[in-house]
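First, one chain by itself in structure tokens, the form predicted alone.
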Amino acid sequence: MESHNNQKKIAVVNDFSGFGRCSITVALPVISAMKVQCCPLPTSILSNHTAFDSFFFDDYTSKMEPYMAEWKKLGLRFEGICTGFLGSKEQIALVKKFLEEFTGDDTMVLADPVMGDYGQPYATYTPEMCNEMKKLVEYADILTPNLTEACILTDTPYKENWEMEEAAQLAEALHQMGADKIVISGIPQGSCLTNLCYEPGQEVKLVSTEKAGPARHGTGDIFSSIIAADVVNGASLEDAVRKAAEFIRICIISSIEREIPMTDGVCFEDHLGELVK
């Protein structure tokens, strides 16, 4: 009988923005470059992301369940599932349903809880939605919050300066909520940004890179996509985080050199070959 499962696949649950280099638009080429098939499940369709002054938006919530049903008919199995920005509590419930139906014994689930930044939740994230996201944490083999999101999920007051011991305590709290491994991304440490890698029973690992410039749209999606594909391909979490952080650093440098507007993300296309070295 014909099988659709003869190649490694990662399902990516995220929005699709036609311009701005974020979400599915970056996950698809990045995961594909790393020799894993990327299968998008769109949560919404946008002409360009919401940081632009105007944009076209089509909510895909009502279409997600029949979309998933067709994948069920095909008998699809995934080595990885990667979740990103979710726009409503209904979408969070649908993602939980998807994970319950498509997560097998060998499926790695990476949840990127795109909820906020700089100490504030995004405008769409109501207290009710934040509580629903906490329930999604227990499904994560790898959880990749930034400091703001780690604080929201653990009900911890946000502050500007963090000691690594304090960040490690946040990671431990997230583990107690059900996530297995945790990467708290982008912790400022002098001239560097540090990613804290927590794995139960192991010493906390710190992966630091020199700041190359201001944060840009879409880099979080690139970060989670590289980690997901690298881990599915057998890399350790620390090595995957190191690869992702260095890739983003060189992409930011190229984007500054090309005078790419901040809204337009990073010109990662120049460097895709680096991901398979």
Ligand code: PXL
Given for the second form:
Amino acid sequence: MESHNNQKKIAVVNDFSGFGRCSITVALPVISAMKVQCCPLPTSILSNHTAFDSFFFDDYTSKMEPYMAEWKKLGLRFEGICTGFLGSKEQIALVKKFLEEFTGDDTMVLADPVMGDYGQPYATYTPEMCNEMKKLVEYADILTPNLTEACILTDTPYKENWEMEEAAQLAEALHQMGADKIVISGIPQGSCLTNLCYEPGQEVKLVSTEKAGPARHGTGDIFSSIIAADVVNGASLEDAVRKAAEFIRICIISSIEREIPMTDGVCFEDHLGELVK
Ligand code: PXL
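Having seen the form predicted alone, the form predicted in complex with this ligand:
Okay, now the whole complex, with that chain kicking things off.
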């Protein structure tokens, strides 16, 4: 029988940045390449992301409720919901409403608490917003903070060097706050970057890849999109994290070869075919 729900779908609650390859503009191609239908709910519209010196920013908060209401009328159900960059404190309450209305028994919620990097919050993230983000943690089946975000969420002072045992404690604290599984991404370990995968009742798993070059914008969004689509397609968390980390590594190598500016994200377009296999 014909239905809007005959193909797996992931709703992506994130911003639309026209330049800089992040959020919706990477989630759409990546999730689609992995054969899952991607349905974006924009949180804000930007000319380019906030790490550029100047950007146009249009908060979409007031438009989100009528937008969600139409999806409700269509009877859309999602196998996955991903949340990312949020534009205002009020918006976080709307995202909670979205999660409450659209999360069914079989919906995997991946919350990427996009708030900052290198120990610093992003330009539009006020301390109040960072505090509100803590409330989204409890909705997460999978939470994917980097070290900066894990520290902000757990009120832990940020530092450069982390023992794996300490990172595991951050993950445990985030689990206590209500997230089920946690991936702390991009932990520097010598020449490698390690992703720590925490699943309740299991030993922590470490997925390490050789560091290909300095971190680039938008890679966190590629990371969470691949994990979401792979898990919705039935992969284990550890396998999904490995696929995401390896994909980003090859994208960084290409971006260095092509001399892509650090702000511009990675030239993932060269490698999308790898995800289709
Ligand atoms: O990739 C994270 C991200 C997403 N969206 C916007 C951003 C950033 C990081 O700077 O500015 C608008």
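Residue numbers count along the first chain shown, from 1. By rigid core we mean the largest C-alpha set that fits within 1.5 Å across both forms. In this text, all values refer to a predicted model and were calculated from it rather than measured experimentally.
With a cut-off of 2 Å and the rigid core superposed, D53 has a Cα displacement that reaches or exceeds the cut-off between the two forms.
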